[in-house]
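Next up is one chain by itself, shown in structure tokens, the form predicted on its own.
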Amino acid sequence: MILYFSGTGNSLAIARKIAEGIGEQVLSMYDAVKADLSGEKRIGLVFPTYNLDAPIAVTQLIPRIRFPKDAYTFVVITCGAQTNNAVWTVRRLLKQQGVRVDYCHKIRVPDSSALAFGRNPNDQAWKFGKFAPRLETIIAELAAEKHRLHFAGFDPFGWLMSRENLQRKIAQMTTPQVNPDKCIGCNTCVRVCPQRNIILLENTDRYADGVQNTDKPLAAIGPHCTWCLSCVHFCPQQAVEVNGKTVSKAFQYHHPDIRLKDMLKR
């Protein structure tokens, strides 16, 4: 069985592919905190780095779900860039439960919190020619149950952002806002938001942050986002902001092998 968690399908599009390639089936994590995994011989994690490290969802769905101790285990990470502490934490908390990781290994995808930072995640299609091969390469040693550890160390970069100061001035570059101007309350990012952390508030007449509304139904983001952006590149009226800026439909991404249906399963 592979867990994953995605905001924009990278994740679920590569635990699909290697789930097809070692002949296995995918889930959710949020899905997996409810299912019992006792008989699985391969277990297998799939999640992005965010700000350095794990997604916050991930950190906390881990300690819910129970693995089973002697399947084998690995981890994939998909990024930017660079894991950095992505795979070392997991690794503990996997620890923790008495839970050895086997094998874990990276696949370098388009960035989608590079809009944060002013910059097209589209831009970065480049990424899934280059690294084919390279996921080729995962799914056959996977298949083969190799024992391998790319990316597993402890990075005292990640560790530095991770500290509270500067998560608090990561957090205010990527949290994403409604605008009430643009706000449709169509339900999407409702729907779409893995953390269930997004309300629609019907016919009222303050709206979270103060502003007034009273003819039509607003998004309201609450205090649990995990930073996976999901709501901002779903949005069909581009009216989830990032860094205060208007996110335009050619800036918002999704895996060329992912819709919104698929998201919706989650």
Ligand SMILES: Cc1cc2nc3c(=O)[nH]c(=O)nc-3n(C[C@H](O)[C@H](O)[C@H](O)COP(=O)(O)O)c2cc1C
Given for the second form:
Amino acid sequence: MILYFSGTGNSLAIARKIAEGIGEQVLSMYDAVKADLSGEKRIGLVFPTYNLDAPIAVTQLIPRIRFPKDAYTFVVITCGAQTNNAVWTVRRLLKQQGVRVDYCHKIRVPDSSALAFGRNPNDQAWKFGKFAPRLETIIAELAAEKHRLHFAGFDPFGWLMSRENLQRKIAQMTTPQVNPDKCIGCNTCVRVCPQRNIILLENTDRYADGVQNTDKPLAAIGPHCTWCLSCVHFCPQQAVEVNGKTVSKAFQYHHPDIRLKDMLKR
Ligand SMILES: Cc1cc2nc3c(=O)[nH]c(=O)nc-3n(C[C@H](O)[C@H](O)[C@H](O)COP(=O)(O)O)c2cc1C
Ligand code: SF4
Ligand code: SF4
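Can you return the structure of this protein in the form predicted in complex with the named molecule rather than the form predicted on its own?
Once more the chain from above appears, this time first in line as the rest of the complex follows.
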């Protein structure tokens, strides 16, 4: 079984390709919390690097999943460039559960957070071709149940950067905010948010000065964000802003093999 976490579909697409290649199924990490995995002979974890480490959602989900202790266990991490301490963190969390990681690797894909730095993630589609042979190798090695740990060591720079105050600063750059003037209350972000961190406020008074009231609901983002940017990239009105800036349609990104409906099935 391959457990995945994904905000813009890169990790889901890679999880599916590996599953197809080695004859496994994929399951969202959120659903894995409730699943009985005791009979699984192979367990994979596929998720992105966020802010030089594993996403907070992943570090919170792993301790809640009951992993089989004797399964062949692997970790494949997607990233724009570097995984830094993502593998190290997850290996440590799994070790606390008595689970040893047998194989890990990384695969580079378009950086879904590039827009926070004024760059277009879609301009990085060249990575699919460049790193396709790496993915083939990973699939072949997993099929053969090889024992190899790539990018698994502790990275002091990553550790330094992921201290809480610095992490908060980096997170500010990727914090989503709903623009009330653009939101039409379509509910897409509510459905796509893996953390169930968005609600629709009904009958909103959109303007504090009371200039205009409307019956249209308005999306409101809560405190449990894991900065996956799913809401930003999938909003049909480009109403979810990042770093105080509008994200144009041209800068919205999701993996080309993944549709909105795939992101809702989790
Ligand atoms: C908030 C955030 C932070 C990120 N930080 C990093 C990073 O530190 N290093 C990196 O190489 N890529 C980083 N990325 C890029 C993602 O790891 C990459 O786009 C990943 O494939 C996204 O996976 P997903 O489509 O499954 O959500 C970041 C992306 C986001 C949204
Ligand atoms: S997806 Fe966009 S338009 Fe739809 S409710 Fe969310 S913020 Fe509003
Ligand atoms: S609010 Fe947006 S960025 Fe935060 S977890 Fe939900 S979908 Fe991801």
